[in-house]
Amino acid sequence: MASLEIGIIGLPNVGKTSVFNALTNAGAEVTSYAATSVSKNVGVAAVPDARLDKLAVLLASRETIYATVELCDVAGLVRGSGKGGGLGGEFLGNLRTMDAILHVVRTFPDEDVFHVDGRVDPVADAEAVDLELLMADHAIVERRIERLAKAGRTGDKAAIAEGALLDRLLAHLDGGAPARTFSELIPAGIDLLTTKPLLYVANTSESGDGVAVEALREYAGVIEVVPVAAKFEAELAELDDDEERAAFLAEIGQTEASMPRVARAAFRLLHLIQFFTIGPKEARAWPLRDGSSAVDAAGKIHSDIARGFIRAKVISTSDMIACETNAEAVRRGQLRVEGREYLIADGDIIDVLFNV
């Protein structure tokens, strides 16, 4: 089961599917679902972690299991999707179940790849899709206000108060601002797309498109932009030789493929960390919300382990690598015993003692 679900959106012909292929890699399972004249692709991609690789070798684990990300590549949005027009509106609905949205913006120049507006302008493209998301949210809030108005006419004070709040939210959206920047608490049950954590991916040529990417970063502001040479990396994903892939990446100035970079950005976006469980059978990474406790981590492994939690043995990855063996970690006092309220740090290795 994937730990994180991300919906990939963008205008037609910006290279969303190339980004999808680059991120899911050659061995990922991909399923296509027909929807009239368009489709969506779903793939589960492992998130490589060099720390886990080192631990697996050090402690002789037979299998390495990375955290995973599920990516859903939906049909290219067209203008009017936010108002429910065409199939785009249907696929906007699919995004509401996602943990985050990855917005692919084209920066690569290519006369052979048609652009819907006949030009490559990453800022204009980003604005166009962001506007569609705003309009989709606007329509949802308007419908909710209409229903509340009927209840308000009967004297329902809660409906009147919520309606007033949503009027302020509607004005916020009308001003071009996403719901995630609204200063008040949005009522439960209103699933707005612009509350979703957002990450931009600049789909670049092999040269990196520096000027275009910087323009997109200026537009994005505090939202992170991750450059991905998607066509190039999708082709690399088909190579079986890891050293050959690394050599080609080095030619464009990269030390690693896109998936780890995008995944780290997504984890930062969602305030996720990873902890590890290591044994002779497997070395496994587990995603966890930052600020979670040892018993929360135990629950990620299995609910029975959380219920029967007694204590956890904990050591950081860096300390484990320095010690090399559990015996040496104990000798140096690096392997600690922690209780249920201990806050897990990124890269902690834990071994939970429990009794069901």
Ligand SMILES: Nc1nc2c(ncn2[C@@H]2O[C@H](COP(=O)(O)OP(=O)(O)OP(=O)(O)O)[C@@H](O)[C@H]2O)c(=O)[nH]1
Second form
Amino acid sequence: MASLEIGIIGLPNVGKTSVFNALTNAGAEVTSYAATSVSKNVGVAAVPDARLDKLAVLLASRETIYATVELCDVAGLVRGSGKGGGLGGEFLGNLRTMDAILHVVRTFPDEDVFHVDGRVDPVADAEAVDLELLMADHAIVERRIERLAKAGRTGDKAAIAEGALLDRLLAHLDGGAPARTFSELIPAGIDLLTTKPLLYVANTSESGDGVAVEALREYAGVIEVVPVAAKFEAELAELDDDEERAAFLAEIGQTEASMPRVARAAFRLLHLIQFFTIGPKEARAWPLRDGSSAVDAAGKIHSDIARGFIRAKVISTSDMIACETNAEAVRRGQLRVEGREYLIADGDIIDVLFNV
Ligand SMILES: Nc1nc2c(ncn2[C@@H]2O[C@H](COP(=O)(O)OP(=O)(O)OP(=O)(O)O)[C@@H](O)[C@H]2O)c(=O)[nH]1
Ligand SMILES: [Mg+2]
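Having seen the form predicted on its own, please provide the structure of the form predicted together with the named molecule.
Everything in the complex follows now, all chains and molecules, and the chain you saw is the first one.
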């Protein structure tokens, strides 16, 4: 994966762009452009990590390079989009290329901010958007079933079997459940939206909107809900003074900005971990799929490093912080030598010896 791409969706005017701004603050590059009738914002957000900050201090690294997430803020989802055509169809098409969906739901009450239905009801809003995604998938599965039925009439056994499977999937969708909870394997090449990894962001007021967020959590079930006071944070993002920003965050009961929280949720959702490379030049974080080996990690850094992999020196972040210096880590025997099959753990610091 080059950079993780996350698409922001939600009803019109619920604060998607405010969430986007809150998440992509502090030097993040934001470009705004209009493509036909869709105007979208694309921004790269760094994923701050306190462990990497500490390591950079220990090693006196000149630069700290965090992992990044690309966020794409598109126009609001209009009812009926799921049926395709016009802005809705294009909008949903944009989503298909994303690694994950971040669904923004308004919980903040504010009579001055227009709501498409004239009332603030996070569960009804979330349901309305989820229903559009479900309808879009429904249309795709239905079209595929029609095509398979034609092939099936010529006696194509595989087409008949897939058609039967898709009939069951369609019934599942008709019951209001997303494709991600369908118990059978969905054939490759069917690009559905309700199989995409999903996170909810509750766009809250400064008070946190406890009751509304709890209701949304209940609706979301196993899917994570991350509260973000978007308007408040987007304003904080304009402050240059870190301490001042921290003080404002503390006032609403937060110890950190929302980006690390959202990023951690997205990493969990996508089964991603991070490993670090550190030295006097830079301290750098690399996202990696959980369950990857040392040679996979080497390949993230450079394909040559994977090809010429000899061995990796590995130490966990906590051990390194306890040891403070490489020399001490060696003295305590905590700098392990690992082979190409070693499974990387979250927070491993690795140094690959390779030969090209
Ligand atoms: N009070 C309050 N207002 C907010 C909050 N978040 C967004 N708003 C306001 O809601 C309005 C819409 O915010 P946007 O971020 O533009 O919403 P959007 O979902 O991107 O809107 P569209 O792109 O037009 O669909 C603006 O007037 C914001 O100032 C919030 O947390 N609290
Ligand atoms: Mg917007």
